[in-house]
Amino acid sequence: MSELTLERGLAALRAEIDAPTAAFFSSCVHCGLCAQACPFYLETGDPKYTPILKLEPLRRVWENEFTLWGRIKGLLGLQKKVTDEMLAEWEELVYDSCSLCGRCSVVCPVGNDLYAMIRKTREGMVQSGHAPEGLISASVRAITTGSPMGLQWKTLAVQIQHVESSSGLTVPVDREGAEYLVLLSSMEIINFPEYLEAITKIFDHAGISWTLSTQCFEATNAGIQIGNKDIAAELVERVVAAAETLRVSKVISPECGHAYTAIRWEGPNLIGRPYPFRVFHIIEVLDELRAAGRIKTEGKEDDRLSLHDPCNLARKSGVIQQQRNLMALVAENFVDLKEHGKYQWCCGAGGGVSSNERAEELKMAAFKRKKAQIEEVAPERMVTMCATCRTQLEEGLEAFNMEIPVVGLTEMIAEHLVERD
């Protein structure tokens, strides 16, 4: 790759400028209601991370070189140009204290979708060698070895041979014609692995055709979370591949939110077609196959459980209620955290966040908002569906003395399964 400078940054930044981008730096009407829906700025109370700051180096691009205000300006030389000093400076407000969540695009009252902007920002943040070298890492890793933690099929293979001597059940591999290709993330292969036992579990109770790929078995996607399309879309071509080759008609993404709007959302536009499959986060798929009658469970559990809403999941994908009708399948006492579903509060780990190690002290400073909502409803354990967000709550509740578990739902699920005779 060739060097990284600020004219390719600022390149990458006006290509990014387009109808979109033009209306919203034409319509913000400055109102500070982002700020309110950010959790880095609320817990910090520092107002350099109030969210439409964040995309000042995109702004001067626009104001400097599309609009006929800042071309006067520039004769004038009133300009105030983006520098590598700004962005150097710059480059924490748009990685360490961003997670992506979008709470701010939901709150604006014109419309104004920051999340989007943020993205944009990034693109010209790494080409001009503004990002954080955690983020950098990852994204190398998942392209040489496709994973951003670097793992290998064989570290998958070891999990695959206690699943099946725990479960006494066969983890299908490389199965062509299945109905459904089964992504993980590092994250679960590492953290969770009861995951991969919990839907081996479900998928034989429910009767599921499904497998795993050796070609690809990791969707999380780097590129996404570092602002890099071309890395992004790479990625996306591996899971197209693979899903290819085997012939599925469905692929599940893993419990990564992100890795879920990448390959769901924006994997069709980044590779430039249609897919020919469907994708599924595994919560709708347990839904589905609840709604169908196919998952049958017995017995409830009696702890105060709540519930935490992945961003990705809940606020940019709608999958909601899905995650409250599989809960009544299996929690006899569920309650809701005040602020939930489209509305929730971000964990404050994601969109690359957790990646860059610099950015822990922020991480746990926004992580205080989803502390205050837990502390509301007071559970005697919390429930989710995103490693991301369960490493972030139990990391949160660890560093808060609060003596909290997190399950998954996932999990939960299958230990109530009803077992055949």
Second form
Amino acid sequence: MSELTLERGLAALRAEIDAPTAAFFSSCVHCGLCAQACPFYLETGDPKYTPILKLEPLRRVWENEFTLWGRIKGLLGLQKKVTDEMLAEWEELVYDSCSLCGRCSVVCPVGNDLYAMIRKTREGMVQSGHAPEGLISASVRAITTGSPMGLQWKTLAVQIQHVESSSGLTVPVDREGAEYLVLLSSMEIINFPEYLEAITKIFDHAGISWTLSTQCFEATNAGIQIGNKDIAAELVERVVAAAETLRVSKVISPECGHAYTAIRWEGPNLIGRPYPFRVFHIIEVLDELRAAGRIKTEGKEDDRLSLHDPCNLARKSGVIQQQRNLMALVAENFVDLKEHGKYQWCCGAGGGVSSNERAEELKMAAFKRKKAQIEEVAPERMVTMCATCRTQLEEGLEAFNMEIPVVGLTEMIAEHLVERD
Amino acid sequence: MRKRSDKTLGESLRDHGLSRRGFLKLCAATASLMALPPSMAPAIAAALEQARRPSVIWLSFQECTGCTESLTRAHAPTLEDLILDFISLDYHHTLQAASGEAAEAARLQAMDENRGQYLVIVDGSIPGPDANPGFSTVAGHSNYSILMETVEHAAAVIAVGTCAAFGGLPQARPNPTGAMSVMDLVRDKPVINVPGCPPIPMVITGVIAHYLVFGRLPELDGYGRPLAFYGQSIHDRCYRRPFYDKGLFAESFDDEGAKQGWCLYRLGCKGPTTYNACATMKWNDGTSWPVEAGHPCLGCSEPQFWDAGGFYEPVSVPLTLGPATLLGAGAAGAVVGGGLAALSRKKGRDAAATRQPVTVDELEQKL
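Taking the form predicted alone as the starting point, write out the structure of the form predicted in complex with its partner chain.
What follows is the whole complex; the chain from before opens it.
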């Protein structure tokens, strides 16, 4: 039986090195700005969490095997080789202290995409057997049961019953030819079932045809988080198969940051072909409906609200104005965090950090940056639109004894819909 | 009677009632202006005492008159000092009282009387010899023919402003008028470039003063700019430099960093690649300068600054490397790197081809 080894890890790193990677490594000017952009470095003050350092295994493979200088060093026996011990040591840096939020990539003055390279480094870590247990179990469960939390359709079916009895509406399931296929994350099904209810209400209100699929209801992608394209591609294939079976033209990703970037941006590259449908985040769909006048709301929240932009949505996908348009619809007293949108600070839990129990302490340390931002504008409630961010905000605020409830934007919109006669 | 320009500067200054003490003060100011030690002041005094006021012909071509406007705001020496005491400004469109044929006659007379001795100062770029001459004319003559006629017997040419020195705005893509710089056209005479949009007024007068004092042109850099004024980058002399060194950058024009006076690099400051004296001499008699006013340096004293990417895009490529240098370096790099790149590509392809997919069973072994 085959197993994961150092050789396979090195081969995977080698396979990840492409022209951009080479250009990035050779253009790094060691300015250290990425450190200043990283909550894990700033809140621990430990220089080992500097983003560029997290790339050292990948950088060494590049230098040793792809550069003239590295080869000369090799001839002289001066190469610093990547060893199994090194990968073991770097496991914490690559997984525990990086949420793949990409802030380092946007601040880099020479334009190096550090986030993309950490994603690449993870490919080598998985192949050499150095991935955190939490992410390994999540990946195994995602492949074997269809959900990283081991959730099955029957659990969702129970939630659907609750939604139907409380709203009096029908949740469409396996409806062929619907316009939208709605995907969920296990976190939403278990922790935030109000999200499904909100969608049901809003889509009924706006007269949207949509459906869930029993074939595939989960779009979170543990393969992306752990950093393995084989697992990631298989999970994407399941979504594509479900969408094709139901012949939908649009797919809505869950309110889960990495699931959105996985299905929207990485998916077609992973499976090597374009989708026969388009992918949206629910916030984009809601803002389109708002612009088309298909969402009618009444009344506004009058307490002071602020917004946390999920990094996958705002920084990596440019969905920034949409959530503000929606906030304007239902909030009277909205205040932005000082750094928001493209430059917002990560909550600290994304990129698999929250699935990795060992990283708990670091995750809370990174959250202090968000906490400081929230304290600065002192809102009465926080609003967000990513299940992982929301969980992290709730846990973090509780850990620091801050009594600021966190609400989902979709649910808030649903609460303000004009009642039908 | 001797011609006005035959008088020595010493005589001329005394004629204007300048005291000995006032004269030495002026020399000290001139020394400091040219970044010379104060001990040079007596030497400057001696030189100026004997210097003859040169005839200066100022030609304005495709320009906005900003450079002349800048000159009129010179403080040490002032424009009056310069015109009345240092030079004999025999022709200048904007400043001269004469008009029409009398004005052109003044130019021809100055050229005739000071053959081989006079200075030509040019501001504005020139439609080249292959361009339609009608794009810019003076008294019915094309800029190109006036320039070539005037510089033929000149001692030296000073190109004032980025348009004259490097083509400037008229030469920005797509360069509809075929604009060229003075140094593109004048090959057989010394050409000094005093770029800037506009140049710092004291830099203009300082270059002229240097010529008067030493009787020769100042030391120049690779772009023909006097090293005394263009020897250091804005970035190296910038008072915000400590923030750059600490990694403290303003992210927008109204954020906390901007209010704290942090480095403007990320807002597009071209200071690191721009050579000029703004950071030390400042503008309006040392009142302020763009970076002190909260705006990033545009790099206005550098060649092709209009086409060098957005003013608000951070520098990533050294702008002072001309296209030829970049092409040359690129070609050399391509030759050196080509073989290695081919090998690396093969290595990458082989690695991708032999990469083993990860299975769930393999992952489970690690639990």
